[in-house]
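Here you get one chain, nothing else, as structure tokens; it is the form predicted on its own.
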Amino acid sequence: MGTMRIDGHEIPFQENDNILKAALAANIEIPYFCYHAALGSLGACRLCAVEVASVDPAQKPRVVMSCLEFARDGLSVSVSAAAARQVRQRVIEFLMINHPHDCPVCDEGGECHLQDMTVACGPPYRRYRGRKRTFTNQYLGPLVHHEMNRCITCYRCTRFYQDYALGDDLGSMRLRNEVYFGRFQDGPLTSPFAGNLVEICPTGVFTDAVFRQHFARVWDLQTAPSICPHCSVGCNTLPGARDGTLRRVRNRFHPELNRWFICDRGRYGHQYSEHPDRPLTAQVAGVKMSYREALAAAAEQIKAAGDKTGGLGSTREDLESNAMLQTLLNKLSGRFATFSDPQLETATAAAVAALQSSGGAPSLAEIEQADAALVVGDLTAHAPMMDLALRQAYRNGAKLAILHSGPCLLTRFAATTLTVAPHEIGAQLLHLNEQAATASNASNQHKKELADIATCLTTAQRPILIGVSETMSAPEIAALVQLATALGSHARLAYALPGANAYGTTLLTPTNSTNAVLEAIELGQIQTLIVMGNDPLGDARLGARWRAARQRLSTLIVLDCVATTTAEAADILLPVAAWAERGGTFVNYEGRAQGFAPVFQRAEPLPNTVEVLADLAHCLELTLPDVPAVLNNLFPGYQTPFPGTMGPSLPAPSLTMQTDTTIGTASITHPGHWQVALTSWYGDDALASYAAALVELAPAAAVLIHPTAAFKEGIEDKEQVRLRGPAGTVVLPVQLNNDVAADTIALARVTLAQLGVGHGDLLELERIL
């Protein structure tokens, strides 16, 4: 910590500062382009040029980059120095020689460094005459255009693309005046945070492919201070809508999560809510109706049920939403539940719970300072951004290890890699942790693995441990908090959880609930099923179950933004706003209750679901109490976050673990069955799959085997399979691949709907000779 004076100004400054992060710290302007406060300083665009007064009287003053020189006490630098002043024209001047003059039609209008840079240090005229540098443009896939003839060689892309995010299909050719910034060929990027190059490209070298095909200025934009929807991280954004349409989405700075960046899904998983199958007009038996005549008829069902009235809510509603159709449930004696898989339900409560007891998860800002990490699951297509927090880790020298069934991306990255089927995750666990816990031989078969990870987090002074709560069972999660326990109170507990407010809705749901509501639909003591945000029909592994349950029902109401399976077979459908039409919470992976406003609003505005819920209620003659008095009922103290600030924690009672199984050490086979693990990708989730530009860039559906287990089955690659399960039976192509554990087969999501089976449940494989 010192002083130094910029232009007369008494400036503060860190250890380790230089004058650029010390003088933006102090908001004092010095013009730069190449810098950026998550990639540093490089030097190579020489605009933060500043004079610096020597100690030494009889010598002149020098020009240096600021980016360049580290702030001493004492210093004295001047931005406004002629010299200083001179340099920085020369450096625009110069870039602008190439640089193309199409700023009335630039996608980067309004928001362009570059510009703002030019306007700023001048020249304001152009003495260049001759011909201009000109690149060819490359395809880079649905989300990321390119326009090359914008660079101004500043290196940010390749920067954050490659030392940041860790990618290799991005990166910079050619010399001098000629560099190129792209891939060896067209082809869409394949990072999960490609998209970040749009921000992070100060002259619109790299912009919004999914903005460009709807654009507006950015200056007519609506914007407010947002949270994602799409998993449970809780990345900051910032939506921005237009004429009644949402257009973009781009990250907004919080210090502790996203900071600087978001993910693919975050920036382009919006267009769900402009999907053209989006429900926009209530119905009734299929016939369109207003949104009154729908509400009465819902209302007229309900009081014919009575108490046999049952509610589903949804981990990616807000907590609001959930909480009001709980004590709406309530007030009708119904049951209530949020979760259609009694699986997904137990764990989640058992991650919710272990969280809680562990004294809270770490935010992204204290996984990125982790020593020592072990990942259970693939944590890139549940939680991208923990994925990109545990990068930063690995190139600050943590050591990774990840425990897994399927393809997993961080595997790339990882000291060691643990394969093991489905049900063999909670076996390895169990060894680890006898082995942490008394540093002994392990005598299993992946001995020297075990015994690796082992040593790495017990030497580790910052371990973190990471866990999927979607693709492990509830003693597996135990045994990882045990694994923790081991380690030390040093060790830090997270998972990834299924929903943007996973957390939330948890901390509403009873114990068993799923399973109560769907046994009660089955045995006629639910007539009415009221569900909220959920897809209970198109569940991967009960989706067949709730759809003979379904038969069972008088009315299925539906309140939702998205055509899903459930919407399509509703009696009553009432649409509501997305969430950037609306205001609400979420509660991420912390316990940090983070409140989202409403950006804009439809041509023809939408009810939000607290709205419909109410109108219900008034319909049934009901009284609800207002939203707020409901949280504070169920959270004492709580208080409605306000959006844009950090996000307190939620003053929530403390769930107790419940694990009622124990893991077994062996291994289960059963002659011609194969383990199912979920493979899962950066884009899939239940309203990112609606969004176009992401569906795009979906892998092609196929069985994923591993090479050893296929030839010992005699499977070749490509060879066409026939699978079985409890709902139906498809035929997929096969696809050798090395991530996948012995005895088992990855499938996506959609496949495991068609067959009715979820993660680490056993099928049917048969070759068609």
Contents of the next structure:
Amino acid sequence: MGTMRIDGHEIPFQENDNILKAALAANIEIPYFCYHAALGSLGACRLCAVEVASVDPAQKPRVVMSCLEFARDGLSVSVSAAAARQVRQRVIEFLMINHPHDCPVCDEGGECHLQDMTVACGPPYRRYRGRKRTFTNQYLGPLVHHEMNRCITCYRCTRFYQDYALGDDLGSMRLRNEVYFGRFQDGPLTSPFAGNLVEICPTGVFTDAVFRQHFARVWDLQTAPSICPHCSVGCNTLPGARDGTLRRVRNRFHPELNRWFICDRGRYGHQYSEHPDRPLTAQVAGVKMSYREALAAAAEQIKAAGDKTGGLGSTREDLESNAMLQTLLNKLSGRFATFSDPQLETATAAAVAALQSSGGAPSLAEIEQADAALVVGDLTAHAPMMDLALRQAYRNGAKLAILHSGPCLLTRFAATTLTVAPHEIGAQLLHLNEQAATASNASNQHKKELADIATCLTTAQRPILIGVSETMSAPEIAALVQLATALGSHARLAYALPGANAYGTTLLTPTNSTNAVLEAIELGQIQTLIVMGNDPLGDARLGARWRAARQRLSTLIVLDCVATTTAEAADILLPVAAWAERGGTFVNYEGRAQGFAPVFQRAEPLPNTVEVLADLAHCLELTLPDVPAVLNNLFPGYQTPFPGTMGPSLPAPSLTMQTDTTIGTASITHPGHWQVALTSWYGDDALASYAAALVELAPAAAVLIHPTAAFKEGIEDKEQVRLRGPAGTVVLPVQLNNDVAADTIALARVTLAQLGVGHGDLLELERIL
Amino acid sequence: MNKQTPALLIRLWHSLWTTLRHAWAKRETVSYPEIKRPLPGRWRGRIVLTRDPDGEERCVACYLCSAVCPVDCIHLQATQRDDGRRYPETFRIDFSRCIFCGFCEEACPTLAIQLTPDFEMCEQSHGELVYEKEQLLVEGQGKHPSYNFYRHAGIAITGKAIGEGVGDTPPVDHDTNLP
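Okay, that's the form predicted on its own, but what's the structure of the form predicted together with its partner chain?
Every component of the complex follows; first up is the chain already shown.
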């Protein structure tokens, strides 16, 4: 919107830019601490001093804080002026007065903003000989380490934690030069985005407690652009490895997705690849063997089975391996599926078809711009960064509506919350459809909430509908699509899908294939099953059926990098490289194909899934086409996305869905039976559940019941109850929770697997008297 | 006779005289290894890791020595003790690569790594010249007696809580707003 001069360079600026922002955009370095592109200016650190020439030549130039001064046309700024340099030097000298002599033992050393700025602006020696102020530290949980002495009071932590991520348990205390950043009491930080404090803090107050245990300096870390493998958002990350082990994961800027932040699951979930139980040696019938021997054994079994071979891909494996497994099975005339639960398969397929036909899902940057949003399900657990984007929308005044059955962190910020049992979600969506279409006044017990949500969505300029496909059925997903259509073309639709590559995998999945594979195993039509990165035997709803079916298999071949139930039951186990040890492509919820590069190799390198499949094909004397050829065949015009780029959208043929979209009657009531809702949390996914530090934060196993429902049944808080499901019986304490729907009990994924039920199923609850 | 002959003869006699003089002079050569000459204290020879006055390892595994090493002969891995002290889990110097430049000693912020006046490091193979931490860590404080890094650092260790370091004030009570 104009130009100004900085030290003789003409630089352009946008309207409402401050001098610092404009200078940084033009690659002119002005030292600063407290400014952050996401958090804005505060003027707390006083480091970004510059000299501004006055318009009136008779007046002397003055020193201003560049982050607080708007850029004006024709403004003449000097960063190198002696006065400005002196201010910066004095500011650093004052900041260093109380700074401890910690650099050798500080985890920030080497990537410390304060170190850099001291070298760049500060005096080389310390003149102050007085005593230093000190602070005690707090225990902030297993993820973030607190070392308060190093603080320079830039307020970035509280501005991120409270203002940006809307957390409420970290703040500033006291006054003067004794400002303290911490919690009221020691204890783990509750925000699912707390790990970003590590990156946002310009010095070493908040450091990565997991990285600390096995510390290496930043200059020793091998890094490569990567993609987070934990959910369908596909945040860009930068893993760091040393000596053949993965040490940490940091955020990597992507302008449309995660930008400056990632969630704690992304930052700390990587520990699964260093889990002590991780399979690193091939096994045949429980005996450790060399890779070649195991491969030969597997090939022999597959040869014997011939076309009675089945394959199970995975939503957490990359596009390449799923496509290669499918190709291998096509060559063998075997059957291929990718999900372990047919319901999840149809729901995800419906969601992907909806995303394709609705003209693409909004990116996180677009979600932040929404002015109204309807969320179906617990978004924080299934796509934490979508939750953070919605929190930004909320900060900008968007009205959030949440339709959910179990506990959900976002409800705190919702204008309207509708808590209904899982079976009623579909019916409520249909009611909402009617409301949105005709503003009718259907008689319903949730009339007011529905009317509120409908008004909020219909009056909005940029409404967004977000569904969690794992806890929704295909008809419910279709109902959400109808609602989006009813709202008009300005309404956007997004789904949190189950797995980093759920979108890409679903495109490869034949219709109704999971059921077909499972039934074929049960009928003895599949003798050898190749499971790649999947855990059918540990599935919540169908685990018991899979375990029974496993008895009918002559050979179970498992390719995985974590010790799942399926991997432990495998006849032939071929350990494969974890995501940071290999390259590949994940397709995120928008259909954006993002490549990730291999970061490092273990001391004894493991083959990646594609290599194992190629070796297997070689042993079977089959010739498989190479990966680019396979993918080009599946997705015409496909080009391998280069790691570190924005990621092109996948040129995929559109998925046709023929699912039954009728929603059954809502009232399924059996006396003594309760509907089960999945209560997930952000550290709970197939891979992150092997991360020790995250598991430490997992909520205690309990039966969550709404106080009213509990009162009606005479159940008291903390009382032990017995749950009886198709696969087993579990005794757990009751925990009253206001976020659970009536007639519903919310259970963790682990408990669901023990009981053999899934989200929305019925369960018997029995009081122990 | 050539014009230059007298000058040549003088030169010849001069060198003969010097040789004769040295035949009776005191000998500088010592027969090493029977006789070992004292080396100056700042001699840059075999590298050691020293201990602080409390007898604890001085090295805090900050990685500065390995970063500054021009031949990349230092490898270490940091870890932490339960009492809060950082220390190297492994510390390895490949003396077959080391050029004894002394940069590591200059970089060391805790005065842990020191070069000593010892150059007798002949081995039959390269592998034997890779020294592990057990071979590097010595009992004494080396050239810098009495320095104890943790007494000056801001972090707490067992025996030194926050605010008990050299030049520290007692910690601020953040639970009160009174001045």
